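The chain below stands alone, shown as structure tokens; this is the form predicted alone.
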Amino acid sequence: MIARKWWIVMLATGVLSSGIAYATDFGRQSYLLNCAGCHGPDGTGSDANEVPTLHRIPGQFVKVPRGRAFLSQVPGIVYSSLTNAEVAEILNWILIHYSSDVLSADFKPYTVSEVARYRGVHPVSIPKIRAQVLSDLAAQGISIDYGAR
């Protein structure tokens, strides 16, 4: 509720020019015609696929710098043709949609430069990669259930 909050905020006061790219309609078509090929168009991912659940899981993952940088290197977004701008508005939608009950309170948006940063390293094992993830995590005591939809 909190990451809500603060969402309307910003709305309100107009900071959308901070380079910050947020998750506005735009956002959401982009989701649609991009991600909800894999992921579905609710989020909900597809176990037969092995294609996890965008509920909650991204909004954990922000938490720790490794997981942040993780959800700009996913291959469906480091090798798309979607530009860092789109890329980080189509981030903050799923975040502010699919997990803000999740997010901290100091949560940050991605800017388009932290995007572009990310996108530059192009992980050669998504797995190892998310299994240190949820390492990084698990020090911190949060536990990540991929079977939750």
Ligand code: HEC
Given for the second form:
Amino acid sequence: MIARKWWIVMLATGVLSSGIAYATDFGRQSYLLNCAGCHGPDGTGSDANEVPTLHRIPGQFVKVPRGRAFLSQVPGIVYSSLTNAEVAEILNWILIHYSSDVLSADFKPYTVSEVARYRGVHPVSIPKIRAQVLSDLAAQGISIDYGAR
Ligand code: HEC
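Go ahead and give the structure of the form predicted together with the ligand, now that the form predicted alone is out.
Following is the full complex, with the preceding chain placed first.
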């Protein structure tokens, strides 16, 4: 009887601790499951497959409104079955982990309702929107180097 009770305690604490680990590292887990297949486990993308890096450039994009919206409108997000909460978690995780050296001090993490709003818009041409974002950034004196990963 005592032995059986201990098993229950051990099982309960095991489930609880893995639940906590999952919750605190949710953005990373979700990135690895949904984005790393193309953007790589370290987020550096792939020249060979023309997948852009997720380091630093997204951290610059969020500095202009069109760029902030664009991050929720890329194909890997618009056409995914991820919830808006999951997308917000992943984008915030990417920005904080891969763009920490360029993020503004006043960076505000994405909220779920903000992602919902942006995601409702499916851009016809990604290169066109990206070019607009790059010119918005250039107007603020920020230049983007796609050669660097
Ligand atoms: C099937 C492969 C694939 C998956 C999965 C994928 N992406 Fe992408 N992603 C791409 C490609 C290819 C581009 C470039 C699109 C273009 O230029 O038309 C891109 C572009 C982007 C960009 C724009 C970067 C820039 O500098 O313009 C962001 C941000 C992004 N993806 C984030 C994500 C996130 C977050 C996920 C996971 C939820 C994800 N992607 C999943 C292939 C993928």
